[in-house]
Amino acid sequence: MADSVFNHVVRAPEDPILGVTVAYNKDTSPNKLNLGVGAYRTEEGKPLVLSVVRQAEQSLVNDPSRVKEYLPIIGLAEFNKLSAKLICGADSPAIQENRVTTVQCLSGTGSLRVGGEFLARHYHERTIYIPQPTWGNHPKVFTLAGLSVKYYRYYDPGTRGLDFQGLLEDLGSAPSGAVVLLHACAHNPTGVDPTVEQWEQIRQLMRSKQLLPFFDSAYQGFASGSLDADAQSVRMFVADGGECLVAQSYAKNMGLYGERVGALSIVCKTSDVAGKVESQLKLVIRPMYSNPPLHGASIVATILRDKDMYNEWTIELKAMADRIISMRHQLFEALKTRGTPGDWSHIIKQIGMFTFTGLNSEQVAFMRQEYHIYMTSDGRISMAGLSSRTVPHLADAIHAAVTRAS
């Protein structure tokens, strides 16, 4: 047999986040705990399908007029319209003036990639500033889309909070016109968000320097339990009449992880510009995946269009957000009870699915070895992976790691 033409291919390293799950799956301990992956789990540790999603799916399946034809390149029109309304606000002048163009993409990641490629082709500044730290996929997505990635300070390990001064300095010295990636809410991986007043300062600075905001909204409604509160940062930028990009994902807030449902909205100065931008977005999408999938977008549109279903969704969404907030309080109290050295108040101050614990990689390795607890090496844990039953186990492990492995 001749050698393979791919013999020279080197085995790539595991994805740092998905690799955690691979290691977890191999562990045979009955006490093992996976806090790596960002997917919601119930108190019993099971994946959750929202009952409103089941209801929407049922109505779609029972509709004999539904067919499986291709969607247009930009996706399901009703889904796009409702997605823009959800993030910008129903009464947004930008929407009323037809200045927002929205295209359905493959969840949040696909929306970022399409937006990145559009900017690389049509925007005069090819640099995008992303927070340090940020979601591990951001730098890869934007680099491969053709942008050059730089970082701005965001997280202060000392306070386990926002390095606001550093953020303002770095954006202040960025070249005029640069693109800036902003997490709309529930910053991943730190769970640290600016306050409304800080957002206003960021907005003023960015507008004065003509920096172009590109929002990644992966957790609307999932951070605070309120869809409107979690969209506030985006709406401040949309309301000032300036331009911006927003990538939306329905993976977390509707639990549609595997359906890959997302949208990219670009808010433009005029409806004429929005129309031209849309025509070019089609040219990015067509050679990439031609058009997006139908099923997930139909579920979202069904829920967003129907008043009763929409209300039911907000109730289920708040219940998920509240469970995560409750896990934060339980973990904080458990560490306090154990007298674990250090200040752990950041656990209840941070927001959203993730907590940046402040544990170092040695402590993380110790907890994996001794307690079968799995998380990324930077000490990020998914609060959704916890339950009242597993909090004591995690608190014991953190206590041991801090007192013995530090």
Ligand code: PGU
Given for the second form:
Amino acid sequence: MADSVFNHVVRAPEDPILGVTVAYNKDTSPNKLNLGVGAYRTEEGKPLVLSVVRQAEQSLVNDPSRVKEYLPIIGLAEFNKLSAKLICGADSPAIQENRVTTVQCLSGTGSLRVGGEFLARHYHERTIYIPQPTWGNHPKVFTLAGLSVKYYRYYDPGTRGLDFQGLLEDLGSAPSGAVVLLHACAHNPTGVDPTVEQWEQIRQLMRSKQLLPFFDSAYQGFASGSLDADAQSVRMFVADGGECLVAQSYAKNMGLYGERVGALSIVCKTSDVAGKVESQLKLVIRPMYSNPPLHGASIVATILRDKDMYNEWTIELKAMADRIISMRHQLFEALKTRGTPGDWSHIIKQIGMFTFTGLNSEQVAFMRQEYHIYMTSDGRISMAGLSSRTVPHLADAIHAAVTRAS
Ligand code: PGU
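Take the protein just shown as the form predicted on its own and give its structure as the form predicted together with this ligand.
First the chain shown before, then all remaining chains and molecules of the complex.
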């Protein structure tokens, strides 16, 4: 023990998001509630495997011609093509002109990391601007990829809305060519998205300054229930003929969390450039994990290629989005009924999986201790983890936290 060569290793803190689940799992209370991680739960509080995913898996298992060979370095070709179409739109000129290179990666995180490493090696500007606040893993992923991370203003705690002026000022004073990370929809953790008109202003500003957009699309279809509506921001940037990167995740919208299936697309000016970019993406991927896993991508390709399955997916996706929206209304009403001090209208205004409640870290700690409700310390709650049965418990806890613990 004393002579271990690892004696000097200090214990690292748990992850700010995934660590919430670790603490939740240790709690023995029957009333415990995990609203930390962004993972969809049913009204019964159970994880959901989409019925269309079960069907796709059945057909894969029943097909004796399927083997377990390695995929190519960039993954399953059909999956890549269908993923690009899903985000850019089936009739996207960029796809028709062969200007988009898509590589299958390990979910959204892996796609961001591969994109970041490619930029660090081959792009002239190594600074990436990310929103303040953003998903906690963004700064770590991009720093380790070799980029230098800076923040742009995004959220105004006063209005609980977009700090649009601050955003325009910060991007306006960013160095020409800098990379800008944009949440395609359902901004995490704030639930605040720009309007279409604001996106258009952002686009014009970014193009006029040659800022390079890097979209993180982790919630396509989950925000509005429509895959097309949720891809609109990305499609505006693709439609202007300029270049951009997009990281896609199927964790939430197909419920494939643990299958780790996602894609990185790089939209280029010409097919010649796209081909060269792809050849370099292979050099990023090969020494990292060689090639991506087969199963998740096969499920996605099976669903996306089949018209009936695709339609069924959109219906199940809409049902998930609608259940989350209904949880927003139920929680808002429950706080109103209790006369909880404060304006809680942001609960119904915010978009996507999360509500950025405005609760401070002491209030969050109080709710964990007294009510066994788990959430991230920034006051973010996953609305997808809530159900009609647990709304009253959460509302009681928020009410108590606001009236007693502040
Ligand atoms: N980008 C954003 C904006 C995300 O919210 C997440 C997941 C990802 C990327 C990465 O998702 P993949 O699973 O790699 O596809 N955020 C969730 C899940 C837990 C986590 O932190 O990884 C969350 O609760 O914020």
